[in-house]
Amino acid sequence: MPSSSILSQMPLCCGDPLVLRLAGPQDAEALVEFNTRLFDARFTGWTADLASGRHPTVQAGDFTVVVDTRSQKIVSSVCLISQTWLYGGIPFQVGRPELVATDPDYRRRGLVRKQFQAIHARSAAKGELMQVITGVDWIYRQFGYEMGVKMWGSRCVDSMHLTRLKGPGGCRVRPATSDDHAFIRNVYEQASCRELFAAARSSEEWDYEFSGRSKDNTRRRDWLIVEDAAGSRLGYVQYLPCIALSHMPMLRIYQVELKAGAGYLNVWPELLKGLWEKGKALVADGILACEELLGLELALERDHPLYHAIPKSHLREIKASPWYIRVPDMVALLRRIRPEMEKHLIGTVAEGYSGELKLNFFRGGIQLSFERGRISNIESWNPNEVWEGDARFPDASFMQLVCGWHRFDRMAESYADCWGTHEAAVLLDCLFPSYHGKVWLLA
């Protein structure tokens, strides 16, 4: 069934006695009970905030549910969290499927597949050009997703290094107050301008991040201000006020951003020392549920400047999970980000390029036309033979290049059926530069 038509056919029978429909406000309590039972208590507050309408972009109708009409109980559900991303400052809409769950007694009936059809249709109706998801390895590939970017590039600093830290006393950390919110927004937005991909926040979304989530919502983040000895603000820290992984009790740091002119090399010892003291205080107050804190987990972007300031001997890398990304209409996405793609050519060997680039995806393709460094046209192209075109990409692997995860040579090594002419390989690497950042998704 085409995803564009599934919404108009709801409620949809999924085999007697199961019915798929969009949720409503009356389902909020049942959704909380279902996700708490299928996952655990860490999902209770998060589900409640999403289903209650408290969230700035999610209503109960952004959940799909499969209901057993005999018991009137929810047996499967998925949620869509809408948000805005930026590509080189160009905004585009993104949908994040989340809370994907099915009661064990009802699995292997295609219930998640049908709900993803509905979620994708709802996302398309909102004008969203991309969907992103994380979770179980591989599973979302069958719904058109491909690995796109790493979630973050975590490094750990173990307690043995933190207890030995000494610094000149040039900075300290303190809890952020409402008076600091405008400063945090400004520093974040300035940092986002330097990234290829970033997430934008509306005023309502910022208010939600600062104070809108429930106390027990494990997607809630708390904030610290980094200031110098005179009390002037240098930057901010965002951290998770609970233990992320019970087997690895560490204080997880999600963001560290300093304002322009404040260098990480001077402040890193006192900064880490302050975060370590903060973590131990949270344990003592019972906020971090562990007997002993083992260190700090810096869940920052893969090439964060703090990693370059801290001695390598102090850092222990953790393998990062990927985001799975789906782009249902690559032509539409490329047209949206065309101005930034043209900027990427400036200063490269492809500056001023004229010609055509035909990309063969085997079941379809895209043709780009260039005139003196400007992209004059982007349109669908259907190759007649598998060998046609200037470059070939299997499945959805082209997304890895668009997202800046791999360069063309790396992709050609990883995929035996990925190929391109020398000119196409150079041009593609110029159009889509490497990206080592991290997108702060709306949750």
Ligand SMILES: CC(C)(COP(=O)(O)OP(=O)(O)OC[C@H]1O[C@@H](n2cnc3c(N)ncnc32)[C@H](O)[C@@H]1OP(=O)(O)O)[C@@H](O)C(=O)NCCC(=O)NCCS
Second form
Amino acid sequence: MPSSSILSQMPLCCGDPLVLRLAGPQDAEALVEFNTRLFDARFTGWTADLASGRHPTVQAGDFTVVVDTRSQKIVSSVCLISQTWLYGGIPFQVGRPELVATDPDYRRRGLVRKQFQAIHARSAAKGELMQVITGVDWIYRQFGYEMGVKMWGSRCVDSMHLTRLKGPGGCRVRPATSDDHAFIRNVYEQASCRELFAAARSSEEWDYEFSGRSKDNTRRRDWLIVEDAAGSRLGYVQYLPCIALSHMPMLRIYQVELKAGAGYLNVWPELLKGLWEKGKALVADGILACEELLGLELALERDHPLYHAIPKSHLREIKASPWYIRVPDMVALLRRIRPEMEKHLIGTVAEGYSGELKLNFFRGGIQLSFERGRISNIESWNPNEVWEGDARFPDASFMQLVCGWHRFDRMAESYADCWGTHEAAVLLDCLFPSYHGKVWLLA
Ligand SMILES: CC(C)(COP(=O)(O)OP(=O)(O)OC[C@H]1O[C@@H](n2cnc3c(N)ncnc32)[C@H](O)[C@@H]1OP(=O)(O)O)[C@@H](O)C(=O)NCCC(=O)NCCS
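Please could you give me the other form, the form predicted in complex with the named molecule, since above is the form predicted alone?
Once more the chain from above appears, this time first in line as the rest of the complex follows.
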């Protein structure tokens, strides 16, 4: 079935007595009950906010549900969280499927597969060029997803290091107030311009981040201001005001961003000391529900400058997990990011390049034409033979290059059926540089 037609067929029978349809405001309470039961209480407030209409991009109609018409109960559901990402500052629309679940009594009947068809059709109708998802290993590969951008690179600083910290007394942290919101937004936007991938926030989304989520929404974040001894703002910290993992009670820090001109090397001991004090105060106030805080979990970009400033002996690394990414129309995505791809060639051996690049994806392909460093054309190309083209990529593996996850040589080493001419390999690495950041997803 072509993906677009599934929406026009709703409500759609998924085998008597099951019916797939888009949810509506009348389903909000049942969605909260379903996700709380299928996951746990950490999903209650999050689902309620998403289904309530309070969220800037999501309402109840962005959930698909499968209902058992005998009991009128929801037995499976998926939600789509629409958002804007930036590639080198170029905005493009992204859909994030979330809250994917099927009641155990109804599993393995294709209910999630069917809903992904619907979610993908809805995402396409919204003009979204990419879908991203975290979650269980492997499952989403079946629906066209491939590993892409990393989520974050967590490094823990255990309490034994934090209790010994001493600094020169140059900085401290304090809670952010509404007077700091414009500052935080400004520092974030300047930092995200430097990243290959980043997420943008509209004014409504910023308001939602600062004060829109319910208290019990585990996607809510709180903010601290880093300031110098004279009270001048140096930057901000974004943290999770609850315990993420009960077996590892730590204060999780999602963002640390200093404004241009403020360096991490001077600041890090007192910054960590301030965060550690803050964490202990949150435990004392019952906000972090644990008996003893074990340390700080820095869930920052994999190459965050703070990781370079803190001595390696203080950092314990936790394996980063990636987002699964789907790009239904690679030509459309490449056309959107073309100006940035051209910029990437400047200063490389491929500067001013002229020629053709044919990429063979076996079930299809793409042809790019270059004229003196400009990409004059990007279009679909259908190889007749598996060996045709300048470079070949199995399945959706080309995504790994576009996301800066792997260099071409690494891919050719990992996949025997990934191959390229020397010229294509060099050109591709110049077009798609490595990326070690993380994207602050709208949740
Ligand atoms: C993972 C989950 C959402 C799958 O839902 P489902 O409705 O059973 O999925 P479907 O029946 O549509 O299965 C789609 C495909 O995945 C396969 N699949 C489903 N569960 C699987 C599993 N646990 N292991 C391996 N394959 C699985 C199915 O066989 C099917 O493939 P097929 O069409 O080739 O047979 C469901 O098991 C669940 O709710 N788990 C608990 C919540 C969860 O982990 N959610 C994801 C968090 S992001």
